[in-house]
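Shown here is one chain on its own, the form predicted alone, set out as structure tokens.
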Amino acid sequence: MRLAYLWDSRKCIACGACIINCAANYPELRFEKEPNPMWKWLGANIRRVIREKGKPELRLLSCQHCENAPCVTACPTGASYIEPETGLVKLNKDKCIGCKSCIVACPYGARWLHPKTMYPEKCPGPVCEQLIARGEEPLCVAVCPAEARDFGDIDDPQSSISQKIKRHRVSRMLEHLGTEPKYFVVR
């Protein structure tokens, strides 16, 4: 099993609500004036991005859960891994000795750095774990009013997020990187 995340750019109405959602893993800085001062954004895995080259473009930013993950390579006690069972990028904690190597190695800077416990913070989020641990969503796949997200095994041809890589135009980031993410962009 291989479990992926899928964004559906055409159909993104950019409410936000998936980013509000994954901020609701981090309920203790929901209201602080910046949150996550690496990002100046909300204490969210997902950030918004927006390209300004020519036609404005929409990002939606987290995990790329990369199956050549260079945060993996970089954590020098293992803390950082990806799980066997699912292929997720995953960070053990108690492994963990706050050296940041993994936020620094990640090219995507979907990695942040928690203000109050000074620990690395990635997608997927306590909440989140415990949801996808149970067969269920991630919040922000499931609380999209447009059906933009999608998760699931691409191993299994018969998933949803197989069956819309097979028919829609897909790119991912940064592929020549050669990190192999398992963050699918449809355009």
Contents of the next structure:
Amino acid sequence: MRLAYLWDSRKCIACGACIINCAANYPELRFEKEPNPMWKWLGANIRRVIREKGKPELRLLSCQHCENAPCVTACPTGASYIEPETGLVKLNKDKCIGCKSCIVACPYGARWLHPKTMYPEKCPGPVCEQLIARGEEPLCVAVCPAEARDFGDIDDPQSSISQKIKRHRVSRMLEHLGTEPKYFVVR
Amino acid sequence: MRGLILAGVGLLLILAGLSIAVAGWFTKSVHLVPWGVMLSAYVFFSLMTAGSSMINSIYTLFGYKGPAGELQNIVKAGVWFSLASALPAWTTILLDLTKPLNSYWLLLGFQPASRIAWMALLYGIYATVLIAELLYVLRYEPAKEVVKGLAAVKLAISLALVIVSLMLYPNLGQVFGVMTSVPGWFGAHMGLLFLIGAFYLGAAGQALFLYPYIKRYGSFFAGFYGRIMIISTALLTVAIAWIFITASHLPIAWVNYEKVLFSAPFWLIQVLLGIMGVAALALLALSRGYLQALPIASIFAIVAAAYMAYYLIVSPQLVLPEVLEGLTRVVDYHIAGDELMVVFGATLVGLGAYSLGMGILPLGAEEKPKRLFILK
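Condition change, the form predicted alone to the form predicted together with its partner chain:
Below, the chain from earlier opens the complete complex, with every other chain and molecule after it.
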């Protein structure tokens, strides 16, 4: 099984529901003045990348769950790892020493430092991890009102995500770096 | 009496340094640059310790004593300096971690693909061999002859130390060099710069801190350290130029390095003090035997190397490529109080350790071990 994310840029209405709900992963940061100082953003695992000049472009960016993940390679203790059962990139906080090499190594800038625990955070957050373990969709996918998001097994040709990848023109971000991301963007 | 004062001052500095550094760790906050000034300080002290060990090896491994045994006379102080300057490196890197007490996972969960994991292993070996070398020189150097049966041990220790030191530089360079996420680091240039920087900083550190020992032995050391400083300064100039030339071909790397290149501190600290100043003073020491020029050259070199470590580590992280082509992530980094506390505290630990060693260890040429039971 290789679980992957898909974001359909054509359907996305940029309402931010996925980001707001992703912040539910970190309720302890809800009333903080600066919940995510590294991104100057909400305590969420999704951030917006916007090109305003020329042709406007938007990307909703979170962990790409790379098959050749630089964060996993950089991690000296094995705390960052690819879960064999799901193919998702995860973090074992018991092993994490907080060297921040994963944050530095991620070319997507998809990790941030939790201001209270000082551990790196990433998608999926603790709530979504439980949802995924129960076979449910992560929060960002479940709440999207435009059905612009999908999540599922790309090894299963019948899965909804596999069908969308097959039907639409999809791309992956920074593919040239050889990270083999599992976050597909429908364009 | 002088020894007791040095030891007392050393102990006080260690305690004060540790208190300040640990207080810095407890007040740690999120910094916009993940690897900031603490990593710069770590690189700085890493280069100093390993560079000093390499310089010691001129005597310990290659057997060059100097015309009147001058190098042999300072080797004990040289090895102690290597160990003392390693302590701030380890203090800063440990206190940069969120969970320094979990560091055992570096070995238990050893990841061969991670350069940081290799740094931990290499440092473990380095510390062990350096302590072994220290014990050897303290115990056997006063005899000024290789003790029968121990020649192979001495050779093995010295060889192991040189090999580990040589492995440290490229590995430390590749901690940064493998990061495709930071174009200013990516490539093989950092390892080479660190290797040259280590000789530059190791010689400067020894010439300054070993001055009480080297001033007794005439103009030999003016020539010895003067030569190393001139050669390493020339090579360092080439390596720095190489970094800027390489960066000029990578748009994002250049955005960062361009700011450094066209800044006043670069020309004042790196070029004027660190290259021209050091080279001129080292030349004065070498050509005229003017020993007093060395400590001034060393201070210039240490200031320049600290600045170099800062801009090499921090600057490339200030502007990073974004996932949309042509866009960048820009970070506004200022050194935070907690970072300063750790760096300052760690520096005091190094100074204190060196002072403590001067007070209680028989580092002088003719001094025999007497105060520490283990060295009897």
